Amino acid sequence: MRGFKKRLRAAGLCAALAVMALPAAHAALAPWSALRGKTVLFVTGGTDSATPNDDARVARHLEQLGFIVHTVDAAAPASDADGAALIVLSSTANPRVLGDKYADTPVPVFTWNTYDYPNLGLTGPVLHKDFEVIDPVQHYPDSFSVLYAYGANLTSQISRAVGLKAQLFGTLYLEPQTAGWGHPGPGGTVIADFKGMADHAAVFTYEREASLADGRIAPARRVGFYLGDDDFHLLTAAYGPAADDPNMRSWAIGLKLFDTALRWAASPPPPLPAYDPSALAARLRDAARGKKVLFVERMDAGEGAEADGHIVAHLRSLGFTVTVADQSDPQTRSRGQDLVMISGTCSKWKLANKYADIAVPVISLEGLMSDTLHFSGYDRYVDYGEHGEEHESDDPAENYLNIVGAWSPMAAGLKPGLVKFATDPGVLKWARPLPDAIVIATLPNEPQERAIFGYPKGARMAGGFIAPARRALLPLDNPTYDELTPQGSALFDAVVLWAVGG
């Protein structure tokens, strides 16, 4: 074992040196050539497994991809992963023996051991609610549904590399098979799901420093995949004449999705942003040079008018050329602009459907516009809502946010967990975006109520709408801007910087 660990560390060092030579554009998804020679710790049920399985096929496939594979059983100590580039957990490994031994390892984990999801913090602990394994014996009707999955995300690194579309694709060949799903926490990204239900994720990921479902922080990348014990050889793929048919290429992508998700897990993650408001402001000033902002407000507003003026003054101080428009002005006011910011003083009834379809980045400070802007579904207090509004909310006033996407530049370098957003409790808005959104912060104790998030250009938004430019939500009710803490101000600047492409 000691000799193996020396070889493991040497292989990891060589791979790390290869990655160091990569250009920055490959930081998030390394080419296969950079991953060749990296060591994978493959954890299985061992040779005594009582059920047929594809573990040997998976091991050979990993080796064909260029990895050095070391296979151990579930009882092996977590220290066996020291120096490895990736841990792969098969569903044949006993989850009761696995426990949480790999939960805190700083090595990326790729797993289809669905029953171990809660131990890793990937999902909650409740069977059939937070995770489930569908098999043809116990769930025969449902087992047909796992032959197909829906492309839930179009803009992640994995989705783009696979060419994933917002449509069904074939997961496995032939007759119904065993497959697992999980309901990741708000820090997770759902890549594909069963039945079009994001809480039945077939493939999902956590970036390093993302908040896991149990409140812990991912120490490295994590991937949950839908396989069963003996499904690997049934992953769909297009060969021969079928590979020339674009419809078949976008349908038979099971193996491609497996390989790409594996590649993402093993790739170096992007550098973590540092909390430095001065440096952030300097980057924003650079990005603002020559840029125009249309600030849309309710010009006859009482409460919030002063704060709106201060937002405009702040944007101008950064170097933006800011034009102020009334909520009743036509959408054509956005022509020639580089960013549209919608004030929390605006009325949905006056703003109507304006600015939803413009090919200009949009930041909404008003969460109650989420349905008209395609940020979320249409059901108020289910798809979007607010905390602290008298006569309209059962939830108390709030001034803290829970950072769940600390890895993103939109998080301004703030650490995962609670952050004081405003000086005093007040009204905070929220919405439930689709899986394409990058979620930065939720309301405390309400993981499904997302307060800060962004849709990249090309993302699938509510109602099948495709974002023509970046979109973001910031929960600034009428006077809240004037009550922002330094951390809240940093979040404001970071979201603006992201929206304008910085």
Contents of the next structure:
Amino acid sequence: MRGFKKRLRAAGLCAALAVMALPAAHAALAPWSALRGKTVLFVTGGTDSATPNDDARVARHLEQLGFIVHTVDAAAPASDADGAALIVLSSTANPRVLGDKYADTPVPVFTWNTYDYPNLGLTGPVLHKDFEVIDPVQHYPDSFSVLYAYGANLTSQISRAVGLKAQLFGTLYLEPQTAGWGHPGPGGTVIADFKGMADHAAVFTYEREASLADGRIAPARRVGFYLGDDDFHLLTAAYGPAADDPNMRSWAIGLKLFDTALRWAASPPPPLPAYDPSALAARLRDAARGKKVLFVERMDAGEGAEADGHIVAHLRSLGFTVTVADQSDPQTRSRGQDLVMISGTCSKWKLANKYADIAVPVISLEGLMSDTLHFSGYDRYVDYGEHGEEHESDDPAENYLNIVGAWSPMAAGLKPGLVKFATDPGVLKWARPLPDAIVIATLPNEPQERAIFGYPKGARMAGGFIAPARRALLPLDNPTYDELTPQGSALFDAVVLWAVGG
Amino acid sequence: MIRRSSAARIGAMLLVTSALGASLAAAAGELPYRVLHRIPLSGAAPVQALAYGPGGKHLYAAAGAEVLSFQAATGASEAVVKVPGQVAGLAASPDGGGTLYVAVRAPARLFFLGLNPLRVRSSVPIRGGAPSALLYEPAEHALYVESRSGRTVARLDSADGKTVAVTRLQGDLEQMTGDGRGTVYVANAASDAIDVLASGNMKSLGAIPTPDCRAPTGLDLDPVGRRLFVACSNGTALIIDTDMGFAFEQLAVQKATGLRTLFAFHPNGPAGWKGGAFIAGAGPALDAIRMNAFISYTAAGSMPLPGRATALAASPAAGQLSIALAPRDGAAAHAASAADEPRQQAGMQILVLGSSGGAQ
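Please show me the structure of the same protein in the form predicted in complex with the partner chain, now that we have looked at it in the form predicted on its own.
Let us now look at the entire complex, which starts with that chain.
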């Protein structure tokens, strides 16, 4: 064991050097060549494994990918992972024995041990609600449905590398199979789901420093995958003439998705942003140079007009050229602009469907427009809503947000957890975006109510709409801008910087 | 990416080690087949090809430069026709009042034999090198002639033998099969892959890899289920979904060279089988894969063979599976003799198997 640990440490050192040598563009998804020779700790059921299982086949596959595989059973100490580049948890490992031993390990985890998801904080603890394993004996009809999954996310590193589309694909070859799903927390990213239900995630990830479902923080990347004990060999792939058929190629992507998710997990994560409002403002000033912003407001709004003026002034102070438009102005006002910001003073009814389909980044400060802008579904107070609005909300006024996506530049380097967004409790809007959104913050105690999020360009939005440019929600009801705390102001700047950045 | 089963391997080993001394029918208990006839052959040349005639009433065998016919029901010898060279392949068709296609190695020619009586009607030269195998696809009115030495596969018009197209492939070409609707598959032992050809123009459509299956030699297709059954020399059989090129099932079979595969009896196989793939070659046994459904196959056991298999044929109409056998040589023969096999191993022969019960 001592020798093994030495090798692991050596491999870890090599990995660290490899990471340093990686170009920045590859920081999120390393090339296979950079992963070759890295050590994988493969945790299986060992002699207790159910028969048949594919553990040996998986181990061989990992070796073929270039990893050095060290296989242990569930009882092995967590320290066995020291120096490893990746921990792979098979469903054959006893989750009761595994417990939470790898939960705090700062080594990426790739797991298809669905029953262990709660131990790792990947999902809540309730079977059938937070996670479930479908098998042909207990759930015969559903064991057919898990042969298909839906491309829920088109813009993650994994999705792009796989070429995932907003359509079904074949997960496993054609027989009723065992597969697991999980319902990750708001800090997770659903890559693919069963039945088009994002809370039945077939493949999901957590970036390092993302908030887990149980409130803990992911110490390294985490991936949940849908496999069962003995169906690795049935992960779909097309060969021969079928591989030349683009439809078949995009259908049979199970193995490619497995490999890519594995590769993502083992790749070094991007550097964590530091909370430094001055540096952030400086970067935003650089980004603002030569850029135009259309600020859409209800002119002469009364309440909120002063705050709108302050927003415009702030944007101008950063170097943006800001044009102010009235909510009733035509959408053509956005031509030639680099960003459209929709004020919370705008009337949803009057703004209608404007700016939803423009190929210009849009930041909405008004959450109630989430449906018209395709941010969420259409069910008011279910798909989107608000806290603190008199007569319109059952929820109390709020001035804190819960940061769940601290890893994203949109989080301004703020640490995960509660952050005081505004000085005093007030109205805060929220929406429930689709899995392609990057969620930065939720309302406290309301993990499904996402207050700050962004859709990358090309993301799948509500109603099948594809984002023609970046989209973001930043909940600033009429006067809230003037009440932002320094952290709230930093979030404002960070979201603007993200929106104009791509 | 395949499923492995050890059942067939274990079954084969048990049968080979414990039951070779018993009669074949008894040893074959695991398979729903019994030996209907044993047709001894007097010549020294092994049978290179077998084919049932239309309707399954006659069985044709090619040994050396002779084509022999037998009554399928009794195994009685009927006729012998000599051709000018060693025969590489046979195929029968109802066309022209009954035709037997005979591919001869040297000179490389395709002979058309009338069946009633059995006699040569005509012949045409074959391009692409000395033939090593012949495949007939009635739905395409096509014959496919493989040349192992020339590394070619030629498509011929089955009406007149005219060469339609020839393709050249790399590697070691082994058994071929076709789906009758535009695709021909060729096992390639050198590349561990199945070459896929468009039968219309004989252009390559790509290659399907045979993961974990080394040196594939045996190949047959269930054209309805679109499953390829591949037998490999390393003791592995694969079942491949041709629509995806995906090997979804892996089963253990005997380790042997020269394995040939035959899919037969779909949908009404013996003992409730929906079909079966049969594998035999230079090894000790006939291995069977049972089709339970299009997505479900199991190793169905083995039958020890008193010699090496040189050709396979089946007739759904006759309900028969025939295996041409030749004496083993070298170590294989020695091992077999230790198992009290020499009496059964003597000489060339054809075993004609039929259902031992159950629905046909």
